[in-house]
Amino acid sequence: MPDYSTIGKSIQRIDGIDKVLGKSQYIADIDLPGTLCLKVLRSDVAHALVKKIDVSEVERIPGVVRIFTHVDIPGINGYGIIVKDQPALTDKVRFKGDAIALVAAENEEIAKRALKLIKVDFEKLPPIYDVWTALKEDAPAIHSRGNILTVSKIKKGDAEAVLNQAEVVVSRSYTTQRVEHCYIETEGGVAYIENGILVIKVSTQNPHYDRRDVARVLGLPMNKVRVIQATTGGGFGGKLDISVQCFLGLAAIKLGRPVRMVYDRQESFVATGKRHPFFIDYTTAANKEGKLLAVKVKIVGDTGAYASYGPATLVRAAVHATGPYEVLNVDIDALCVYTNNPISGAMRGFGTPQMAFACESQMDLLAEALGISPVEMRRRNILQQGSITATGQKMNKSVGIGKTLEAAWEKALQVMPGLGDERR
């Protein structure tokens, strides 16, 4: 067997040692002198449009020093992972929480003063909290570009020839739930000037994706602007998105002192992405045998005011529809929405986790109504060497998971032996 140098072998992580020692900085031990607070005002509506902001009381309390609005923004207004449609501070807000005006004062006692007195007069516009609603021909536009951001579909032979004919037709409906992330660390930032280039070091997983947003919207170009990956206290997902970057670099530039911001736990449920919710109509064919002959499959995913990793995840959903089962006929079709719900966005599995629970639960369906085991269904489809998936894709290369599902069903034997009795 080959000497490989990590496979198979005990590695030390290379940040373990600090962690232990309690000597790793976190975004929240980071003290530069000198550093304003900054604090986010955020809409208590959920669409609208701002038509006046009074920040006149604020700017009369000492220690306050610089109230930004859109108007502030020296570049080009929005950013986003896939889709640039999601303001920094914006003047037409689509979700409870959006970002209305960044205050920047000398401690967080302050700044929490401040945005109680900023005074916002909105026009309220019809807010949409269902997909089924955001489909409608006649619903309000969320985003100029409608309410339906993509659809995404995978077709392969007839799927609804075979469903017409097919012996064994299961069909159901399900539903996921939003979820947050809620990692022990909540999102924040430091940021400053040095040697005339914007340092903004981060609790992030995208660092490189962060510096181009921050340049974007901030009209900088490239080379002058840094992002640095702090100690990052969890992610799963939740902090590929912007959070605080382009507020600790707008205050930075224009203010030219250190910035610090921390969202406090309800600013980050809020503010920050989820698990998309899903809403799936999947129907699945199968012979007396136990054979899959056919899925069509509707999927709506609530990606809510704005796109974060929507289009991708939706993507992944389809893609992964069929699970790790072969199915000669595919017909999937799935949608991502915006709503005026709070944003979904990564989350660890991608939009597969939500999908494994709709065709795992079509699997038990169509053993019962077939009369055979679950794991006998499960091993009459499973995906071989040879096989071809849902996309087209001829699985060329070894195919675990036969092994993988004898091995769980034996370790499930050993601690529960009574199970051996549905194994047919």
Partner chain sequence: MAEFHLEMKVNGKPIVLDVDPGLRLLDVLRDILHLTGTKEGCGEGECGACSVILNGKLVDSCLVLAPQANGQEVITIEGIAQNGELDSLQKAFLEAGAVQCGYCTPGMILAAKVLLDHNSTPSRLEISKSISGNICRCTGYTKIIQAVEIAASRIATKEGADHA
Given for the second form:
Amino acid sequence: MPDYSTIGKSIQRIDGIDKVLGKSQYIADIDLPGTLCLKVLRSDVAHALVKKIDVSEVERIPGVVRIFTHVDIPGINGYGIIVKDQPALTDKVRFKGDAIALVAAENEEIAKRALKLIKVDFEKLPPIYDVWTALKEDAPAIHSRGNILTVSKIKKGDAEAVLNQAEVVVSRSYTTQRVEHCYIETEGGVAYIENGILVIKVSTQNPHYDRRDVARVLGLPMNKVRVIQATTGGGFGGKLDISVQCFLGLAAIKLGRPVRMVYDRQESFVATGKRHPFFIDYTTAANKEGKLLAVKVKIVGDTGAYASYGPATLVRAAVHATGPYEVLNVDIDALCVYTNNPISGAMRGFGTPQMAFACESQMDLLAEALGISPVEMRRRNILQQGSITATGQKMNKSVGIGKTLEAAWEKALQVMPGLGDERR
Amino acid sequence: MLDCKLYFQPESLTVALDLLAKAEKRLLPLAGGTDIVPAMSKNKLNVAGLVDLSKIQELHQIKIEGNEISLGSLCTFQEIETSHLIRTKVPLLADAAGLVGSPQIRNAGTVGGNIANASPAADTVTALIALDADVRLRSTAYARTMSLKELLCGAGKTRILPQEIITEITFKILQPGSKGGFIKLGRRKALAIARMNMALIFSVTEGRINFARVGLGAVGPNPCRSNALENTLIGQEPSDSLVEDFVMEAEREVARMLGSRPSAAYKCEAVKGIARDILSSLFSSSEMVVE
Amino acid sequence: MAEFHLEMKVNGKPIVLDVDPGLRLLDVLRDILHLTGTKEGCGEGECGACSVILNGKLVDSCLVLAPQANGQEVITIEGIAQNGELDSLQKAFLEAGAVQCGYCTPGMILAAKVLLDHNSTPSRLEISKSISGNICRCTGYTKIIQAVEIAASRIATKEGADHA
Ligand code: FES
Ligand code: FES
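Given the form predicted on its own above, I would also like to look at the protein as it appears in the form predicted together with the partner chain.
Then the entire complex follows, led off by the chain already shown.
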């Protein structure tokens, strides 16, 4: 191998020294003089129409600079990575934690006090807390397009016919839970106007997308918005979505003063995306030799109140439903469904970990039914050169999963001696 | 910023008691702060101010007095965990203190605070209950002693009066040769609040258990002793089958204590694990013996 | 509201301040003294990002009211490099790749420092115990433990050389 300056070498992080010295500036560390503090009033009901927002008492508090509601949004009141369905400030509440009003105040204590005095009249709607209720025909629609956001299908061969005749069939239902990323730095940002341009410094993973959505919500041309990613204390997919960006932008352009907003841990839990809970019905057929013949999978993902990365997560789930195994007959449906639960979005693995749980559990159950070892069951079906995936892709070049399996098995035997002694 | 209008930092107990006695509105004694500060952050605490006890040297001692051990109320968990006296004379209490929270919490949190906070899951409280500890309270006018059991009267509730401060926690020195252990079940090792904990002390003469105390925590509003579990042990020879009897009784005891509470199903099962672990390890190991 | 007269030493420097007693030590360090290397991750003693060394012991500065630090000595991440030279733990964290987002790093380094100050040949278990009150959401801890081992072995070698 040629001697590269960087490739193949262990390189010290460019930001490493500042980080070990405690000098790196995360959002909460930035000290901008004259900064106003922003806080959001979040809904404590899950599904309702906002009838009236009374801020008369609040605006009289000394130190409260301004209260914003949905009527103050200058652009299009909807953002989102894939579907622009989430209002910055809403007039229809779709989950406990939806943003209703934004307070700008001279300091945090005043902002907090102000939140308590805003009065909101709701017309409550029946909340939907599970996907099955959401899927019912007469379920109240959380968004005007209905509760089914997307349906992704993968069909190959004739799974149904094979399932009816196979020697071994295993059928199970799996559910997975909602998970919070819990990056150690909560969301936050500052914004100010510089030479007529709105500058937003923010803890984010997605500055380019942020810029697009902020420009859209504020009705600004893109070249009037600049988003700078501050040193970010973890994201794991959860900081791909908009959090504080639109609030900061709105207050900064309307008030012409620098503004600052940092979520506390509770707000970070309440307001931001989670890993999708999945509901998976999984049927697998194999022959006596342990060769997989067909799978039929139905996946329902609870994307909560807004789409976020839901549609893409469910596509990824469908694509990975067969795991790293070759199956000739495939019938997969993946539904992305709205509920009044917290938003689900991108999180490490993006729908794949949920599917791995189901798919690998199926492999173990099949191995048990067939009386072969779980590792052998996998060996017999693992993708290799020449295999065709569920989506019809021919694996022409390097396919490392087989080697990975063997290496993992070897390691397992090292750390758990005696593992699989009876049946290898 | 937390709402704290009044803050006093007396250097003697007399001044501290005086402050409490003369306060017009309720002042709260502040020990390590690990419970009070987050409660204040969440606006869950309604007091006019705090009397910080940390500078009162006399509340920091661990000593033997006659046939008793006395812990100053301001002793931190870390001090208890690492105290030679406690390690040798009451190893179960050292273990309980070492399992509280995290290193940071153990460096700040105190045994007096743990009692006054009256959490159902307080680790050192379960151990002290098994030790039949007494709590000494002082006010400007008087000193009184109350058993820890009596002092606790519900989750987060105690019989400490507003003008009183816990000064000491005392308990009888255990018979040399007796054994004691503490076990905790949490969601993870560090920082977890106990889902359940158990403290156990027993001694054996002529091959039979002649003395036993069992404390159970996070199964009711406050940690408490279980006579049923103690009776399972007394008079018996340490053996594997005794461990199993103890395990079965632990399950029945937790079922009786929790009734139809939603956590019952989980805790009845889980207590079997901790009961088996603690008793069998005490039977088989040569550690945790009182010197 | 009555202010509290606070005297303490921070990173070796005497500090005298009149503060609102409702301020946490964390707030005084970050907002008044601008020592923002101490982080807030949870505000309730769960994450250890706010760890500082108070009179030689590791504490969560979000659980300490500023007046409680009165008369005490505080060390923060800003105080452990000496004369512009990184502390051996800081170097080892860089070398081992124990720093990712870096938000937990100040607290981790201080936790490890308290350990190494008392014990320069810690076992793996002692290392994990010493950082058990500090959460890292990025690294998975392996590299952090390695970093502490690297720093410990350097300190031990140096101590050996000093004695020779
Ligand atoms: S911020 Fe203090 S422990 Fe998390
Ligand atoms: S490096 Fe990100 S939390 Fe530790």
